Amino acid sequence: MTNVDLHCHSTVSDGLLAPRELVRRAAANGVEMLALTDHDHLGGLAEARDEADALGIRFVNGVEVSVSWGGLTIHVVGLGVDAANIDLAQGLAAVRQGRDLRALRMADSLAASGIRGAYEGALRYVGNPALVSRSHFARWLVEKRYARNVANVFEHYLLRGKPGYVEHQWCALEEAVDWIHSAGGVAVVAHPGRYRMSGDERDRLFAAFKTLRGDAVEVVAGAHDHAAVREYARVARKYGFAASRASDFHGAGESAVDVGRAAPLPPDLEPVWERLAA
């Protein structure tokens, strides 16, 4: 099997490695095709592509779009997008506008529980001032020993009902799919096993995604165990989605799976990379 990783992050969003360093790590791990999919931002693609070309890796322009659907935040990855597309660029800019206000409100929520200085602390972990995320807060909370590690943070903070959580409205599912398609890309539901959905909610999500001409689902993802891989392989077959393979790598010590080290796809599924232009 070709070693493909179609979801990872750099310092342009909430990864720990600069785009060039991320590509070098992927090359060292034997990756042959790589997509950089920073949250709501295309700023790392040119640097990553330059390094991938130098190292002989096939590079895919990507982005991970934040979506509000059914009271949940979900993510849709766009693969093979034209980074110069105006519709996509303007849509992502609109999504990013609310991020800093959300970060300030998260800090206020943490302060109300007795944890002060979180916004300033999170900023020390930010590589791109336009994109302050929960991961940056999580790293600061670990530094200050409010949690053992980043995974432990998300057991006690920043989730619904926990200190640091705030409601936020991202873009609509239809908008995300439309922007990705307008940019010539393939729309993929990212790591569906992470979403706290009932079976009925999950069915409604994938039915809506199919109606909107969504293309694929991450069957293999860093957050998916064997049971989740089986479940989302079933979803891919049911709806006729292509299947993606992804680590969702953010950094060593933080991510469940290293870049390029995800499990193989079930052999009967259509790999999403076969839908990407050469």
Ligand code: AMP
Given for the second form:
Amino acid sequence: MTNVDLHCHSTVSDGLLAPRELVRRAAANGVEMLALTDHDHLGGLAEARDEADALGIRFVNGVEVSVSWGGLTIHVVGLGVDAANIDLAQGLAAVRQGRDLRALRMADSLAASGIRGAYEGALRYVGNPALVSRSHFARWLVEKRYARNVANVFEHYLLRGKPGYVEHQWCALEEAVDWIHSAGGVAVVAHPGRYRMSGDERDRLFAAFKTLRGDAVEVVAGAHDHAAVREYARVARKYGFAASRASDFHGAGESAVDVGRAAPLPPDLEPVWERLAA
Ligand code: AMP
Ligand code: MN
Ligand code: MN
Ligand code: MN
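Would you mind giving the form predicted in complex with adenosine monophosphate (AMP), to go alongside the form predicted on its own above?
Shown next: the complete complex, the earlier chain at its head.
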């Protein structure tokens, strides 16, 4: 298996393509094994699997769970999960619950800086009412020309300390790992290079993840440069984690890396897909 992509998004969360279209794009890009990993939601998996079966590519059920850990927001990807598992379904429902209220608070906060109508504006970009995300606000803010592009909007409006940012409590790391394991999946720390962690925080995160029997780390991720790949390859070796390869594709023009186009894994690491049952 050479072209494996175990992290991407559809309109069920904050991607720009419907699950079926996303799978078609992956197949056109030569992907042999794909996981759809929408934020906190499993609603796109059946459609994506149906299309992957039709196109003859291997499909892996996935999800990207939002976690609060040590004052940071961390994302944990679950791969190979049983979408019918009740612990996971109930856990994700609980994680999603605060999203709408958070969106209203984000809009209030933006209004206080003179940007009105952000909630209604963001909703026009939402594909799934249960999943309002900062990306939907970002798209509306770009439309209204508050910034040039989505990356710029985050920098000026949506990151911690900026007008549209509100603190939010997601689930605990232990809960995310337990729900994923309970559903028969493997738990993967997503894009660690994106968290604003000190070296000390990084070590504590991975030590905690190991203690919880976490399985893998995204060594290659859309957001990782060469230095980050080297750094998280070292983390994988140190803790005995398997390694994942992840574009984190959301849509053309918005994502740095297209689906299936992330760099290859360093050859000495154990690919996490070898742990996913056929
Ligand atoms: P949320 O779960 O609602 O907080 O939204 C998080 C999503 O926002 C991530 O999954 C990314 O798609 C997007 N995002 C976060 N930070 C950035 C950034 N700096 N630039 C572009 N998109 C980002
Ligand atoms: Mn996203
Ligand atoms: Mn993420
Ligand atoms: Mn993602």
